[in-house]
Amino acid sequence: MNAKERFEKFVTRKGLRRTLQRERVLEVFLATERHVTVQELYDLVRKKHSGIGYATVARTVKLMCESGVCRQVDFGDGSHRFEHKHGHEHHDHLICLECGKFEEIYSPELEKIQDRLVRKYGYIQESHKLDVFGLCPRCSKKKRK
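May I have this chain by itself in the form predicted together with another copy of the chain?
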(Lines of atoms letter the chains of each structure in order from A and count residues from 1; the text may use other names and numbers.)
(Lines give C-alpha, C1' and ligand atoms only; values in the text may rest on other atoms or scores of the structure.)
Protein backbone atom coordinates (compact mmCIF):
# COMPACT_ATOMS: atom_id res chain seq x y z
CA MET A 1 0.00 0.00 0.00
CA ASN A 2 1.47 3.32 -0.97
CA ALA A 3 1.30 6.51 1.01
CA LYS A 4 -1.57 7.99 -0.94
CA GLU A 5 -3.77 4.96 -0.50
CA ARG A 6 -2.90 4.78 3.12
CA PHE A 7 -3.84 8.37 3.73
CA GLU A 8 -7.11 8.06 1.86
CA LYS A 9 -8.08 4.91 3.66
CA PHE A 10 -7.33 6.60 6.94
CA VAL A 11 -9.45 9.60 6.06
CA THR A 12 -12.35 7.42 4.99
CA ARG A 13 -12.13 5.12 7.97
CA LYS A 14 -12.29 8.11 10.28
CA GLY A 15 -15.49 9.30 8.66
CA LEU A 16 -13.72 12.31 7.19
CA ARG A 17 -13.99 13.47 3.61
CA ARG A 18 -11.67 13.28 0.69
CA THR A 19 -11.04 16.73 -0.66
CA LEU A 20 -8.99 18.21 -3.45
CA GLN A 21 -7.04 20.32 -0.99
CA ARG A 22 -5.99 17.37 1.12
CA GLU A 23 -4.96 15.45 -1.94
CA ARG A 24 -2.86 18.32 -3.21
CA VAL A 25 -1.13 18.97 0.08
CA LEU A 26 -0.30 15.27 0.28
CA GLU A 27 1.05 15.23 -3.27
CA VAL A 28 3.31 18.20 -2.73
CA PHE A 29 4.50 16.75 0.56
CA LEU A 30 5.33 13.38 -1.00
CA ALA A 31 7.14 15.10 -3.86
CA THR A 32 9.78 16.66 -1.65
CA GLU A 33 12.55 14.77 0.08
CA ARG A 34 13.31 17.58 2.52
CA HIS A 35 12.33 17.75 6.16
CA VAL A 36 9.88 20.60 5.98
CA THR A 37 8.18 22.83 8.50
CA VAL A 38 4.48 23.58 8.09
CA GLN A 39 5.40 27.01 6.77
CA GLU A 40 7.79 25.53 4.21
CA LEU A 41 5.22 23.04 3.04
CA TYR A 42 2.68 25.83 2.79
CA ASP A 43 5.09 27.77 0.57
CA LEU A 44 5.64 24.73 -1.64
CA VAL A 45 1.92 24.13 -1.91
CA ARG A 46 1.25 27.75 -2.84
CA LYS A 47 3.62 27.54 -5.79
CA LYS A 48 1.30 25.05 -7.45
CA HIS A 49 -2.05 25.76 -5.89
CA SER A 50 -2.33 29.35 -4.81
CA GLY A 51 -5.78 29.06 -3.32
CA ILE A 52 -4.93 26.77 -0.43
CA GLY A 53 -4.72 28.37 3.01
CA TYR A 54 -2.20 27.94 5.78
CA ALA A 55 -4.73 26.44 8.16
CA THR A 56 -5.60 23.72 5.67
CA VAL A 57 -1.96 22.80 5.26
CA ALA A 58 -1.45 22.67 9.01
CA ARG A 59 -4.57 20.59 9.48
CA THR A 60 -3.53 18.22 6.74
CA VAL A 61 -0.07 17.77 8.24
CA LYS A 62 -1.70 16.74 11.48
CA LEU A 63 -3.88 14.24 9.65
CA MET A 64 -0.93 12.89 7.70
CA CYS A 65 0.88 12.28 10.96
CA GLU A 66 -2.09 10.48 12.44
CA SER A 67 -2.42 8.35 9.34
CA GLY A 68 1.20 7.32 9.55
CA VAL A 69 2.38 8.69 6.22
CA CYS A 70 4.21 11.50 7.98
CA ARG A 71 6.22 11.83 11.13
CA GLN A 72 7.63 14.69 13.07
CA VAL A 73 11.38 15.03 13.38
CA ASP A 74 13.01 17.29 15.91
CA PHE A 75 16.65 18.09 15.60
CA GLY A 76 16.98 19.95 18.83
CA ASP A 77 16.80 23.39 17.25
CA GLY A 78 13.24 23.93 18.32
CA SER A 79 11.72 23.85 14.86
CA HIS A 80 9.03 21.30 14.09
CA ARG A 81 9.80 19.46 10.90
CA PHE A 82 8.06 16.67 9.10
CA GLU A 83 9.17 13.92 6.80
CA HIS A 84 7.15 11.42 4.82
CA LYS A 85 7.69 7.70 4.61
CA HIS A 86 7.03 7.25 0.94
CA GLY A 87 9.75 5.11 -0.59
CA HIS A 88 11.68 5.29 2.68
CA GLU A 89 12.35 2.52 5.05
CA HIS A 90 12.17 3.34 8.71
CA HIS A 91 15.30 5.08 9.90
CA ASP A 92 16.70 7.01 12.81
CA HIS A 93 18.72 10.21 12.80
CA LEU A 94 22.29 11.05 13.61
CA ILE A 95 22.53 14.79 14.06
CA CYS A 96 25.63 16.98 14.26
CA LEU A 97 25.37 19.55 17.04
CA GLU A 98 27.96 21.75 15.39
CA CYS A 99 26.90 22.09 11.76
CA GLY A 100 23.35 20.74 11.90
CA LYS A 101 23.89 18.16 9.17
CA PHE A 102 22.34 14.77 9.72
CA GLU A 103 22.47 11.20 8.53
CA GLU A 104 19.61 8.78 8.28
CA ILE A 105 20.74 5.62 9.99
CA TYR A 106 19.31 2.17 10.34
CA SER A 107 20.30 -0.97 12.21
CA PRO A 108 18.16 -4.09 12.23
CA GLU A 109 20.06 -5.24 15.28
CA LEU A 110 19.06 -2.11 17.16
CA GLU A 111 15.45 -2.61 16.16
CA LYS A 112 15.49 -6.17 17.32
CA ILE A 113 16.80 -5.35 20.76
CA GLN A 114 14.37 -2.53 21.08
CA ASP A 115 11.46 -4.80 20.26
CA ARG A 116 12.57 -7.26 22.86
CA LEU A 117 12.90 -4.52 25.47
CA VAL A 118 9.46 -3.12 24.73
CA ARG A 119 7.85 -6.52 24.98
CA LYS A 120 9.55 -7.07 28.30
CA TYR A 121 7.55 -4.13 29.64
CA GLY A 122 4.34 -5.58 28.21
CA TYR A 123 3.95 -2.79 25.68
CA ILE A 124 2.87 -3.10 22.07
CA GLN A 125 5.12 -0.95 19.94
CA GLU A 126 3.53 1.41 17.48
CA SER A 127 6.52 3.46 16.46
CA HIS A 128 9.67 4.92 17.87
CA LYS A 129 12.02 7.79 17.40
CA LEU A 130 15.74 7.66 18.03
CA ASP A 131 17.81 10.78 17.62
CA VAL A 132 21.51 10.65 18.33
CA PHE A 133 23.27 13.95 18.83
CA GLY A 134 27.00 14.40 18.47
CA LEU A 135 29.75 15.63 16.21
CA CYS A 136 30.13 14.60 12.61
CA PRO A 137 33.59 13.52 11.40
CA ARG A 138 34.33 16.91 9.86
CA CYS A 139 33.32 18.91 12.94
CA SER A 140 35.06 16.64 15.39
CA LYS A 141 38.27 17.03 13.39
CA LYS A 142 37.94 20.80 13.47
CA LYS A 143 37.39 20.79 17.21
CA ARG A 144 40.53 18.79 17.91
CA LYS A 145 42.73 21.39 16.25
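Take the protein just shown as the form predicted together with another copy of the chain and give its structure as the form predicted on its own.
Nothing else is written out below except the one chain.
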Protein backbone atom coordinates (compact mmCIF):
# COMPACT_ATOMS: atom_id res chain seq x y z
CA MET A 1 0.00 0.00 0.00
CA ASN A 2 1.45 3.38 -0.93
CA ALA A 3 1.36 6.50 1.24
CA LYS A 4 -1.69 7.97 -0.47
CA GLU A 5 -3.70 4.76 -0.05
CA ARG A 6 -2.61 4.47 3.57
CA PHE A 7 -3.73 8.04 4.28
CA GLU A 8 -7.08 7.60 2.51
CA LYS A 9 -7.83 4.39 4.43
CA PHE A 10 -6.91 6.09 7.70
CA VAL A 11 -9.17 9.06 7.01
CA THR A 12 -12.05 6.73 6.10
CA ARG A 13 -11.53 4.62 9.26
CA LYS A 14 -11.68 7.79 11.37
CA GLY A 15 -15.03 8.63 9.77
CA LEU A 16 -13.67 11.79 8.13
CA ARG A 17 -14.47 12.98 4.64
CA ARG A 18 -11.94 12.55 1.86
CA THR A 19 -11.53 16.09 0.63
CA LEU A 20 -9.72 17.50 -2.37
CA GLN A 21 -7.90 19.96 -0.09
CA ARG A 22 -6.46 17.15 2.07
CA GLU A 23 -5.44 15.23 -1.04
CA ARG A 24 -3.63 18.27 -2.41
CA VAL A 25 -1.76 18.90 0.85
CA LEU A 26 -0.71 15.24 0.92
CA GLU A 27 0.43 15.37 -2.73
CA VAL A 28 2.55 18.48 -2.14
CA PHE A 29 4.06 16.94 0.99
CA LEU A 30 4.90 13.69 -0.79
CA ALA A 31 6.46 15.61 -3.68
CA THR A 32 9.05 17.26 -1.41
CA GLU A 33 11.89 15.29 0.10
CA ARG A 34 12.74 18.01 2.61
CA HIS A 35 12.03 18.15 6.33
CA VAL A 36 9.36 20.87 6.38
CA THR A 37 7.58 22.90 9.03
CA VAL A 38 3.84 23.39 8.75
CA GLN A 39 4.54 26.96 7.58
CA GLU A 40 6.96 25.77 4.88
CA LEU A 41 4.47 23.16 3.68
CA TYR A 42 1.72 25.79 3.69
CA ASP A 43 3.90 28.06 1.53
CA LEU A 44 4.50 25.20 -0.92
CA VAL A 45 0.80 24.32 -1.02
CA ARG A 46 -0.23 27.97 -1.60
CA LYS A 47 2.02 28.17 -4.68
CA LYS A 48 -0.09 25.49 -6.36
CA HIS A 49 -3.44 25.79 -4.60
CA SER A 50 -4.09 29.32 -3.34
CA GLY A 51 -7.45 28.50 -1.79
CA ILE A 52 -6.09 26.16 0.88
CA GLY A 53 -5.69 27.73 4.31
CA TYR A 54 -3.06 27.31 6.99
CA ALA A 55 -5.47 25.53 9.37
CA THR A 56 -6.25 22.91 6.71
CA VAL A 57 -2.54 22.27 6.16
CA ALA A 58 -1.90 22.02 9.92
CA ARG A 59 -4.82 19.62 10.46
CA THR A 60 -3.77 17.51 7.48
CA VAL A 61 -0.20 17.25 8.78
CA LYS A 62 -1.57 16.01 12.11
CA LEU A 63 -3.62 13.37 10.27
CA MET A 64 -0.61 12.38 8.16
CA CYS A 65 1.39 11.78 11.35
CA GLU A 66 -1.41 9.77 12.94
CA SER A 67 -1.74 7.66 9.78
CA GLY A 68 1.97 6.81 9.69
CA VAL A 69 2.66 8.69 6.46
CA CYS A 70 5.02 11.14 8.17
CA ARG A 71 6.67 11.79 11.49
CA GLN A 72 7.55 14.88 13.46
CA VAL A 73 11.23 15.63 13.99
CA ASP A 74 12.67 18.21 16.35
CA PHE A 75 16.11 19.55 15.53
CA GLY A 76 16.27 21.61 18.73
CA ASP A 77 15.64 24.99 17.13
CA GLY A 78 12.08 25.42 18.37
CA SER A 79 10.51 24.36 15.06
CA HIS A 80 8.77 21.07 14.50
CA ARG A 81 9.52 19.58 11.11
CA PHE A 82 7.88 16.71 9.31
CA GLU A 83 9.46 14.07 7.14
CA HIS A 84 8.21 11.18 5.06
CA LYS A 85 7.91 8.00 7.04
CA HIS A 86 5.89 5.67 4.88
CA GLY A 87 8.03 3.99 2.24
CA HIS A 88 11.28 5.49 3.51
CA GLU A 89 14.01 3.60 5.30
CA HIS A 90 14.48 4.21 9.00
CA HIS A 91 17.24 6.69 9.78
CA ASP A 92 18.49 8.89 12.58
CA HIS A 93 19.94 12.42 12.52
CA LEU A 94 23.13 14.32 13.32
CA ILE A 95 22.17 17.96 13.97
CA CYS A 96 24.48 20.98 14.15
CA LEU A 97 23.57 23.30 17.03
CA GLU A 98 25.35 26.23 15.36
CA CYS A 99 24.13 26.34 11.74
CA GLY A 100 21.19 23.91 11.86
CA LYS A 101 22.62 21.59 9.21
CA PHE A 102 21.62 17.97 9.64
CA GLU A 103 22.64 14.62 8.23
CA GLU A 104 20.48 11.56 7.94
CA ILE A 105 22.40 8.56 9.21
CA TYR A 106 21.87 4.83 9.44
CA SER A 107 24.02 2.33 11.30
CA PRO A 108 23.20 -1.40 11.34
CA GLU A 109 25.53 -1.79 14.33
CA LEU A 110 23.67 0.87 16.30
CA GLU A 111 20.34 -0.75 15.43
CA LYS A 112 21.61 -4.10 16.78
CA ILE A 113 22.72 -2.44 20.03
CA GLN A 114 19.30 -0.80 20.42
CA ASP A 115 17.58 -4.15 19.77
CA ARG A 116 19.75 -5.85 22.41
CA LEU A 117 18.94 -3.12 24.95
CA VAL A 118 15.22 -3.42 24.25
CA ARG A 119 15.36 -7.19 24.81
CA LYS A 120 17.61 -6.87 27.88
CA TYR A 121 15.13 -4.60 29.64
CA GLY A 122 12.06 -6.56 28.48
CA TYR A 123 10.53 -3.81 26.37
CA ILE A 124 8.37 -4.23 23.32
CA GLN A 125 9.65 -1.61 20.89
CA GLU A 126 7.08 0.34 18.94
CA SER A 127 9.45 2.90 17.44
CA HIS A 128 12.61 4.83 18.20
CA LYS A 129 14.58 7.83 17.08
CA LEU A 130 18.08 9.01 17.68
CA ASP A 131 19.07 12.63 17.25
CA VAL A 132 22.68 13.54 18.02
CA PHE A 133 23.27 17.25 18.63
CA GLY A 134 26.69 18.80 18.21
CA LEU A 135 28.76 20.84 15.78
CA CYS A 136 29.21 19.98 12.12
CA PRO A 137 32.78 19.90 10.77
CA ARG A 138 32.51 23.44 9.36
CA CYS A 139 31.19 24.99 12.58
CA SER A 140 33.61 23.08 14.80
CA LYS A 141 36.47 24.33 12.62
CA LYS A 142 35.21 27.93 13.04
CA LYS A 143 35.02 27.47 16.84
CA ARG A 144 38.61 26.24 17.02
CA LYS A 145 39.93 29.36 15.26
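Note that the rigid core is defined as the largest set of C-alphas that superpose within 1.5 Å between two forms. Just so we're clear, the structure is a prediction, and the values are computed from it rather than from any experiment. Numbering follows the first chain given and starts at 1.
Superposed on the core, the two forms differ at residue 120: its CA moves 2 Å or more between the two forms.
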